[in-house]
Every structure is written in C-alpha cells, then in structure tokens.
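Below you'll find only one chain, the form predicted alone, shown as structure tokens.
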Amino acid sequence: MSYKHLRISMWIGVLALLALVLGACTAVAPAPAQAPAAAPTEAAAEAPAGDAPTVALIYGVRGDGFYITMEAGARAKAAELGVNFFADGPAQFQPALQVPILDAVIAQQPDAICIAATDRQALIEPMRRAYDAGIHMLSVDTFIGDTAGDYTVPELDWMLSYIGSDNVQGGEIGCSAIIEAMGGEGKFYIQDVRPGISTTDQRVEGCKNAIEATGGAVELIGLDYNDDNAAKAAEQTSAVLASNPDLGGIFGTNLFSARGAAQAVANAGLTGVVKVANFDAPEDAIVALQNNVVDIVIAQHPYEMGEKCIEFALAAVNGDFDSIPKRWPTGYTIITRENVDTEEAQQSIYKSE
C-alpha cells in the first residue's frame, strides 16, 4: 500500500473512533433502580380508602370471641352508616404488643380510634399521641387512668367516651351467684389475669364486695394471677385444691382464668362440687356449662360495644359532641343451665368467627 493510501486509511479509522465516542456521550443514562417500598404494617394494609370517615378498632387480643363479637358489631354498624372501618389487635393481651399497633394506626390518620387498652396506665401516653394527632379517641371494654372510667376529669377529658360493662357490678353478680350455689358459706378462691387491667381489677373488687356481704360466712382464701394463661391458671388452681380440699367456689375474672380453673377442678374429680363462675361467654364456655364443668356464665354485650363505638365516632366526626355520653354502660346476661336455651341467652353467646 502506498504511503498516501495508508494515511487516508488512518484518518478514516480515527474518524470512526470519534463517532463511537460521541455517540456514547450523548446516550441517555438509564434511570437508577428504585428501592422497594417498605412493607406496610398489618393495620396500614387493612386501612380503607375513600371520602367517608374512617374508624379503627384496636381490640385487646386477637382471636378472642369477645373481641370477635365486638368487631362484628362495629363492622355491621359501619356498613349501615357508610363508615370505613378496619380493626387490629395484638396476639397477647400485653401493652408492649398493643402500643406498636396503635402507633401504626395513628400513622394511617383515621378519623377516630376505639381501643380496648391493655393497661390503664401504660396506654395513656400512646393514646394521647393519637388525640394530639387530631384523632377522636374512645375506650371500649377497658378504660385508662385511675378514675374508674370517669372521663370528665381534666386529665382525661380529651377522651370522648368509655363504652363498656359495669365490671364492679359484674363481679358482684358472678360471685353472688356462686356463693348462693355454695349454700351461702364456705371457702372461695379468685383466679385473675394480672394487676393493672381496669376491667378485671373491678371484677375482683365486685367479687370481694359479694364476699364481704356474707358477714364472714364466706372466706376468701386466695387470689392468683395467671398472665392470661389458662395452663398457668390450671396449675395454680390445682395447688389451691390440693391444700384446700373443702374449697367451695371459684371466680374466674375472664375466659382464660375460668377455663384453667375449671380444668383443674375437673382433673381433681370435683366437677359439680366446687362451683365455678366463668366471666365472658364464648362458645366453649357454654359447652363447659352444659357439661357441668362451670356453673354460671356471665355474658357481657360486646356486639353493642362495637355498635356504639361507630355511632359515637361518627357523631364526633360530624361535630355532634353533645350526643356522646362520657360513659355508656352495657349490661349483662347471666347464663345458667336452666336458661341456656332461651333466645336471650343464645343471642348473648360470643361468636368465634
């Protein structure tokens, strides 16, 4: 090849290389990949959208027939009134598990929250955070503070209402029935969850009132705390029965307390001899009643609590605060083997789904 032709070939190669470089410089760089969105919390995933007001229910423990029935009442009333609704709650009745759920719900900014606080003190500040975020707050089943659910006091007047049973009355009713079944005298034992729960604290108070009313004919020999664990309640009750074979009656302040106590009584072969009161009326408590394992079932009205939660929350959203009572007490239905098949008793049984 001649020198002239060699020089032309070199220039052609250089020009081709420059074209490739310029083309690469003007190409649009691909957009960086976006980080995946954080997984929503359970409450966030359930929160509905829309222009209608939104009310959240935070119950005390997941899977409990009492709260399942409460949620059913709230859902039905929400559908009737055109209110968005969602619900969540912890796997155990513990404030350490409930507070993160409350915080997740607050982040969703519902118009109102109805909550069954798992501790009367530990939930005050977390619930106040919700109020400070502009959310209307209502108590269902349990209350907060030391004023027995009196939300007219200045330190708690930011709470709209406490919707729930008169638990002192419930404790008196349940223990009076057991004392009557005992013949009005004998030894008595209480199975409780733990101190600091407003409802069960008051049930114990009412039960002690019933015992004191006997003028010493009935002796309270002990009170144990089972941490909402039926197996622990059974173990504790077994120990009491071993040291007190003449025990006459037991009051279980909630479902798991009564379930464990009744199991211990059955294991000791004392079914029907030691009278057991079951506070709350899930389906298995009714089976225990019919099988003579427990002698009385005290049914609250959680469906009504759920309904009132939605009614009062909607009134608050509409600015109708005068129609919202600071206290809405719900009643009881006492279920025995004699009336268990009546319409009133059957309607009072908590549903499992």
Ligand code: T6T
Second form
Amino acid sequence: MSYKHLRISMWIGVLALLALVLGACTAVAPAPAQAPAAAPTEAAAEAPAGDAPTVALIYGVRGDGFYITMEAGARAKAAELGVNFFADGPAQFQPALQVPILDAVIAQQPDAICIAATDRQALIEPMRRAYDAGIHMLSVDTFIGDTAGDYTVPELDWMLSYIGSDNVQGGEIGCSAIIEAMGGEGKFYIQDVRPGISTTDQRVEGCKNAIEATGGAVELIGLDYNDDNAAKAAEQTSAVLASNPDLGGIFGTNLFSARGAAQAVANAGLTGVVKVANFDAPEDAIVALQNNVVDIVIAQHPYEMGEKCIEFALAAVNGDFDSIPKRWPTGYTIITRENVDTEEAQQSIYKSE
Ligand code: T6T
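Next up, the form predicted in complex with alpha-D-tagatopyranose. The previous block was the form predicted alone.
Now the complete complex, all chains and molecules, led by this one.
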C-alpha cells in the first residue's frame, strides 16, 4: 500500500470511529432537564406563543360546570388584557391525575399558573416546584396547606393569592336554611366528596357549626364520601333514606354530591319531605329547586374567580405585587324559589359548555 493510500484508509477509519462514538452518545444521552414528566396533554397542544405574558389555568376536573364557568371568565379577561391563556385539568378530581398535568404545564414555562388544587397537602410540593421554576402561583377555588387559605404565613408566602368563596360561611348558610325548613329539629345527613379538599372540608365545618347551634335539636346521623361521583352519592343517599325514614335534611357539599342526593330523594318519592341544600348552581340544580326537590341553591362566583386570577397574574408579571391581595373572597348568590327568576339569580347559573 502506498503512503497516500495508507493516509486515506487511516482517515476513513478515524471517521468511522467518530460516527460510532457519536451514535452511541445519541443513544444514551439523558433526557433534557425541561422534558415534561408526563405524556403531552391537551395543554401542550393548545399553548399559545408570542411576546405577551402567558397564564395557565389548571382546574379541578373536566366537564364540571363550575370550572367551565371559571375558565370562561379567565379566557374573557385574558382576551381583554392581551394575555395568552390556556387551560387544562384532570378527567377526575384526583391529585394523582392533576400533578402530571401541572408538571407538563411547568415544562412549558408560562409566566403564571392559576390552580384549583385537588388536595390541600398533595399539591403543596408540586406547586412549590412550579414556583421554584420561576412561575407566579395563584390559588383559585381551593387552597393548599393547613392555614385556612392564609398565604401570609412564612411556609406559604410564595403563593401570591387565594381567590375563592368563604366556604365555612357557605356551609353555614346552606345548613341553617335547611334546619329552618325542618322546623329547627330532626335528623340530618351530609353527602361529601373526600377528606382533604379545602373547599368541601370547610363547607362541612360550616354545616356542623349550624347543626351545633341547635343545641342538640338537630342530629347529624351520617356523612358519606362519594369521590365526586353523583351516581355513588345517589346510591349512598338511597341507603340512608331507606334506613332512616324520618330523615329531615341533607347537605350536598358540591355539584356532584348535591346532584346525587337530590336524585335519591326524588327517586324515593320524598320530594318536599326531606329538605335538601344544594351547593353549586348548574342548570339541573335550578330545575330541582323549581320542582321542590331542593330547597336552596348556593351559587358560587366562578366566572369572577377566573377573571380575578388573570388580573392578579398580569399584575405579578408587571411587578405590581402591592396590588395583589393575599385573599380575594368572591361571595355567593343564594337562590331560592322566591328569587330564582330574578336577573341576578339567573346570571349566577353555571355554564355547561
Ligand atoms: O364546588 C365546586 C368547587 O368549589 C369544589 O372545590 C369542587 O367541586 C366543585 O367544582 C363543584 O363540582
């Protein structure tokens, strides 16, 4: 072999070796630090681009009129203020399904996240991860931690704001009304979602306050958890009605709990006999009110929650932290058969799409 041929062969060898080494590197290269922890979600597909700030809403569960209305409020406010906006949430109201969605949203690095945490403990660490990634964090509807939504405490002061109803008050309003309709005495039952959800925990607390205020005249005979499933709530309530023919009143602590309770009362032919307090205001709760199946509908203001979250998120992006309250209570519209036709009551009915 000539010297020239030897040099060419050497170069071919070197190049082949390089190609091999590079190929091996590609195969074992670690995933980039920002790779989403979960499969791409709806949010990934929808995320808008551009120079305007981006705010994400992570709601509690898909298909719930309460969150559909909240998203509509946030979307409208974002359009008005020139903010990029996207929303996503789990198919069930569960932290195990919500955390991967939060992680996927963090990977997209929005400027702020408004989130309705599905558990007051399980979401603390994942939400802190978002904050540590430089994202402004706001709670809508539910809060995290054990300080009743007080985000001025040192362990939670990285949370910018808690925007939502006063849920202890809401529980008290609903149960006091039912106790009055029961004539101030009798047996009472609560349909609830699951322990660990800040909103429904507080509604139960408020309801128990109202029961205690009767000094024993009203007896709480039971409380069941339905996992945010109206069919399960109906089944459990039917069993309680069957074994307590003298039951006087029921409190359904959220949309699905109340829907199931009302269905069971109607199915048992006890309309008007067993009084029902319906937390949340979807269209079917209004029909149940008009048909005497439920006696009070407690409408929250989810549209305002969505609007306020966008406003506060934008203020944070602009560095205007002084204008952001740590707590923004959104209030209620109490709907009864007397006021159901008023404009205010009609406007507080939740959207279904
Ligand atoms: O009651 C609302 C919300 O406030 C709660 O945190 C979870 O349930 C609802 O979304 C109604 O289904």
